[in-house]
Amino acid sequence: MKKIRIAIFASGTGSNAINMIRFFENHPSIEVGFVLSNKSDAPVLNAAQALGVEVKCYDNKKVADGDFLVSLCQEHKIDWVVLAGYLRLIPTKLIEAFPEKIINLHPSLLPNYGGKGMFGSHVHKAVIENKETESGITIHFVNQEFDKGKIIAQFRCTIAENEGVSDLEKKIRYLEQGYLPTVIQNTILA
């Protein structure tokens, strides 16, 4: 049975798309076809070869070529593209041949905290400082803007009253580590 072929893009040091490699390695119907990177010194690259996984790393004006994308996506067999700390728009022509098959992972409760610039500690910085009292994760589709896609799954935390931001990191990433593979299966075998 030809296994469904799956693309992670990732900017920075990739433990969700460490953590998605190891889940989907011997999966009976899941592979990860390879590892894309607009930074070449991103840790993910290393990582991702390391445990056998193809990797591609192109800067950022390759990146934002959909005509680019979409051939390579095709050459590869790529069925499904998920983002995991890709920092990079994703283009039109790309998202037009993924209809629904380009999933994003976001360190906030969207729609709260999403858009431009908010990544990483920064949507924590400002979680914090608005003092809210849960955060979390949002694990949506990919549309032509930034973190404005169909909700797939949430999942939450509390923030105590004096939390830090790396107190809240932590939780986040607890809950990427634990919900993102499972949720990426469930939704391509749905």
Given for the second form:
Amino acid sequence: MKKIRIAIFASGTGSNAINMIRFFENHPSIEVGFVLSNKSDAPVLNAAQALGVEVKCYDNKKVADGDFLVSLCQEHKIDWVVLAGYLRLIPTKLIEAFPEKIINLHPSLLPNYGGKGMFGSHVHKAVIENKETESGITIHFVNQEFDKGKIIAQFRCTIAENEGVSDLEKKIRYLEQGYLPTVIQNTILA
Ligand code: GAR
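The block above covers the form predicted alone; next, return the form predicted in complex with ligand GAR.
Next comes the full complex, this chain leading.
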């Protein structure tokens, strides 16, 4: 039986992409079809390739071309797309071709600390500067606006008074590593 195929889009280090590749390596019904990046020097490309996953890299103009991304995903028989540290807006045509089948990971409790420019450590810095007492991660469907699609799951962590950006970053990474693959699996198989 054909496995359900995921494309992972990632722009950077790829710790979440790699965690998902490992999680789905011998999965009975889900597999990673390819990893796509918009940055030719993104560490995720070598790391994914080393694990035997096909990688693709295109410039920002190409990844803004919805028709191109739709045909690429169709050619590779992709069923779901997961954005793991991917920082470009997803073209409308791809969203229309994959309704509620594109999932994003965001390192805050949306709707707080989302939107354009809110990614990675920028999010943690803003959270710490505002003296929040908790933060967390959000896993959500992607729509036309950055970080605004329907929420699938959120996981929280507390922030003590003396904690800084790097402490929070560690807690967020811990939540992401622990929860993202299973939430993806459960959403796909629901
Ligand atoms: C992750 O913390 C992810 O939540 C965040 O980028 C990091 C990527 O790390 N995504 C965003 O900020 C999206 N707005 P990784 O490359 O090691 O997976």
